[in-house]
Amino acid sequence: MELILDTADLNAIKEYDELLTVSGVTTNPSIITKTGKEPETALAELIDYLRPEQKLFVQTVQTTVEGIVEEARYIASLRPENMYAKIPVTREGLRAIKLVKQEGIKVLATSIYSPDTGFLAAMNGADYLAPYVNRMCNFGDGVGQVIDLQRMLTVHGLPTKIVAASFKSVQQVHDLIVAGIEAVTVPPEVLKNMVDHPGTPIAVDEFSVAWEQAYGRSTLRA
């Protein structure tokens, strides 16, 4: 299971990175644009910061089949490894998956509400599949609806990647890494709450003060 970071904020990531076994970052338009940096800079310090193995995707921003390849081959373009261009599953962009992909170009179908639309985008080689988990429990059982489309690739014998995304709890990663989800991308902030439980700190004061009180010491050896 892949756990990959769902910002460009690099504090964030250098956090999470030092912390966590972390395989890669994915960014869209809205978050480099947080970021507050020309798009040039936020890719350029992630592109610096990122270890070979670790995966970077970014995504296109213009919206003909025409604009959405030239994007495609420059985010392609930008590091020799592990770069992979984000497109939204559009008609524009259905039909450039399968162009930039007749190309060799590594692709993450994104912007994806359903799971029949992942489906056809995976038939279109897109190497991942970013379901909206949260926007889809809006209009339904999100969870569930990305289960069906793990089923449907493991049915039919599609080697696309599921990379959910739009998390907004931790019960909703939960629930997908118990189904066997083989890739989370997840924000900072739902990241936390899954660490961070408050009754961890409770158990280790209660472990360090009866130690303390039994030995004198808060250290292992004397």
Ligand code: E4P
Contents of the next structure:
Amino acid sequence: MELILDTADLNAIKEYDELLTVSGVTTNPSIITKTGKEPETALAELIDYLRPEQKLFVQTVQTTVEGIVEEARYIASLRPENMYAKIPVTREGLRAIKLVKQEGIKVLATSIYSPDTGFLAAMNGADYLAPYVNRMCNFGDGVGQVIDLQRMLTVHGLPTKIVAASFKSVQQVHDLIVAGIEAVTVPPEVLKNMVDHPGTPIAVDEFSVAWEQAYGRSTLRA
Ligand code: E4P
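Moving on from the form predicted on its own, please list the structure of the form predicted together with this ligand.
Below, the chain from earlier opens the complete complex, with every other chain and molecule after it.
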């Protein structure tokens, strides 16, 4: 499974890239604006930091077919490999996905609120699909619908992968990992709660106290 960071905050990216096994970074226009930097600067810093094998997903901003295609080409030109254009699955986006896939551009179809729209984007050749789990939960069983989408891809033999997105809780991430999801993109605030269970440092303190009391030192060897 791929663990992807859903942020453009370089400090958070460095922190979790050192701590965990990270496959890449997803951004969207809101995430880029949160950096407070010009988009060119924010993207250049991400490209500079990531290792070649780590993926970077950058979203198109324009909403016309022509605009999406032009921006997807620009995104693809920024880095020789592992660069993905994120394209929202509007009608214009679905058309643009067909066009840019003919040029060999890597695509993540995003802003997916239903398994059916996601499936159609996969049929158009999208490499990844980003269903918006928490946002879907506002309308029903978001996790269950993503599992449906995963099943639809499997039974129809489509190679498209799901990178489940828009997480607001560890439980949502957990449920999809249990279901065998191929990738999750998780924001630092949710990832922190996955990493830092309060029980672990309590257990470590107990071990340290027991050792110190028995042997009068805090190291394994004297
Ligand atoms: C990532 O690919 C998505 O753009 C992101 O997870 C959306 O998250 P949000 O629902 O918190 O905006």
